[in-house]
Amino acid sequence: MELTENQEMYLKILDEFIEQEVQPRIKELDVQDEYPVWMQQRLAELGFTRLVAPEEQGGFGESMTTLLLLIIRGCQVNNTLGSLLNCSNNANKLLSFANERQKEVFLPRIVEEGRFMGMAYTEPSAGSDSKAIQATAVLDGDEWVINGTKSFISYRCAVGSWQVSAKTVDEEGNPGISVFLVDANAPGVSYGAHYDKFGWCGSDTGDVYFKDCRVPRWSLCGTVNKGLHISLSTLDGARLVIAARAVGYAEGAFEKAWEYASEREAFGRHLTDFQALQHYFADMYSSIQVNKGYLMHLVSELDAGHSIGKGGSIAKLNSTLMAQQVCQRAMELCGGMGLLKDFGLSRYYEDACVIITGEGTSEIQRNIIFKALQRERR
């Protein structure tokens, strides 16, 4: 795809903070599991985290597409640094929904200062199944009291504010779930211990912990017992975010791999000229180029106002299957150099291995395209 002037800066912007101050990095990021406030300040002073909010709320008004460009190229290189450049996107999640004390408390947190609006969503009985929640919000007063425990919250460092579901009754008694905005270090919010884990060296995932969390009554998002509306209607943008995460990840482990194939010799040829291996190459390649340009062409629909439907889905499921098995094949191409550490292959797999659960696992996207067919064709 032909870019744009603005596209063309940004990315060189991106590419000269990566060059000077992530790569001389990279191995410490790879395998200190610390979150980089660094990297969270120094993009916000680039100007990453204005992306795509609104001129007239602070931001740049760049495109989806701008936005996904940059995604991939981060998570080239780290995928931390992919998922902050995400960050200005939240702006627009906030204005999709947000009252205007909401906006004006919680905006300028992630445009001038790149801390995310987290999702704190998944419990510990409650992933997939969002209706299975078991956080409480009770109404008293002025202020809605909110207890529960979030479990595998990621980039909780990176946060200023956070989203939470909470089943709640409304005045005639009905229950429902509804969503609230509450300050990330709001009296009552706490946060457990990160967990060691497989995979995304850095995230800061862990567990957040709501009791007796007094916030005011307009943290509430929208109208009670409609929250499940609120947290669905963004998912369009975010399954493409991730989607783009993959794609990154899956072009990384490739460049590294092609560079160790095309140097390493083996019976007195470089491992680039048996065919075996050249026709694992064109099939990682194919596979990356296909998924790309789906992508691409389902943010351009969004970026016209269209609605992507079902393209959300597709995308972000085969997506994270081709970056897991991409990543898989560069590894085996590079033999025992791909699962040392040092060499920085591995962890292309490992964050290939955890994006397939973001933003719904595999099974639930197979389950909205199936839907989505079967309303189509009635």
Ligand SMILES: Cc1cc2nc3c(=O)[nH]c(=O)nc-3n(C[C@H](O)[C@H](O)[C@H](O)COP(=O)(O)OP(=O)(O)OC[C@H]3O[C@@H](n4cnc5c(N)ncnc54)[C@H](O)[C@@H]3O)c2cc1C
Second form
Amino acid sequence: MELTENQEMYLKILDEFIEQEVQPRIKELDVQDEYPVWMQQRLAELGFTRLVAPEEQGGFGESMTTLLLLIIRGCQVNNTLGSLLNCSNNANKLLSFANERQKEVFLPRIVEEGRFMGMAYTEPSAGSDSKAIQATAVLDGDEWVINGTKSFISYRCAVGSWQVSAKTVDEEGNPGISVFLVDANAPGVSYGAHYDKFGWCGSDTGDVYFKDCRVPRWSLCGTVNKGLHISLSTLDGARLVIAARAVGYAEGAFEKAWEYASEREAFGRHLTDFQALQHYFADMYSSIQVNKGYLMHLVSELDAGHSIGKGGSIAKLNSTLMAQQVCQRAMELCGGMGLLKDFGLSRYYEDACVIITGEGTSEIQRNIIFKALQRERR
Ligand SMILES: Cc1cc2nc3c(=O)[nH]c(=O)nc-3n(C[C@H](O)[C@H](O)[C@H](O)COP(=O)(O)OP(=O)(O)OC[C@H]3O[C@@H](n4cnc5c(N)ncnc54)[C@H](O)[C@@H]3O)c2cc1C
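With the form predicted on its own done, generate the form predicted together with the ligand in the same format.
Complete assembly follows, chain above in first position.
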């Protein structure tokens, strides 16, 4: 794929940042489960938080293709870097559904400060089944009062506003689910300890509690009981972002394994001289290319304003499974070294396992793909 001048420029800036500021701290990033505030600040200073926001909103108006290229590059090096690079995409997400007051209050947090619009959807009893939530929001005069516990919520330290789902009742008494935009520091919002988990080191994943959290009436996104439409409308981009992360992890693991296997000797030969291992490298490379090619095709469709339909789910499902397999194989190819944390390869596998579950598990993607096929064939 031929890069535009701008894409080359952004990749060059990112590469310099990686070389000078990320690589020297890579071990600390890989092992210490602490959110790197410095990285968020530096990415905002370098302008990455403005990347895809429209120019009239203080952004650079770059394409999603550019964003995904950067996310792939970031994830080749470190998961948090890839994650934080996605911040600017939150601006477009916000602009797609927010009212004027919400834009005024929350957009600057994203483009100027690099603080995410976090998703607080999952609950202890509602993961894939997002309609099973227990959180409630009740209108009291001019304020909504939100109560509930959200679990498995990521990048809590980095968030400026929460997109919160809650059960509501409309004026006719019909139940439904609505989405609210809530200041991350609003009274009534509090945070539990971060989980000790496998993968996504430094993502500050844990519970978010809403206890009699009173927010202004304008915090409601769209209309009452239409919340899930809002989340669905932003999913195309979100799934492609996950697929890009998958490609980044796979490429990072591939390069690391290639470098090691080219140097390591066994039975008087380099590992890359064994045909069995050459085939593994060929398989890994091929599956990365196929998934990357499909992803780049879809994102160009999205940039052209076309709907990608079930494509987002196909990309998410296949790229994440591909990344898990490639990263696992890369570890095996490096023998015992592949399992040492210090070696820096196992984290790709861990991160690849996480994205199989996030943004809709593989089974949920298959459900979506099958339903779309049924609709198309009726
Ligand atoms: C590290 C991490 C970060 C996260 N960050 C966030 C965040 O920032 N915000 C947020 O809101 N959530 C977040 N999540 C939550 C994530 O979206 C959920 O974990 C995911 O939706 C799955 O829900 P669950 O874990 O409750 O699994 P469950 O829904 O309980 O699913 C368990 C298993 O059952 C399968 N299953 C469930 N339903 C079906 C079905 N209908 N058909 C076939 N199989 C099915 C699933 O595929 C899975 O294999 C995060 C999760 C992780 C692990």
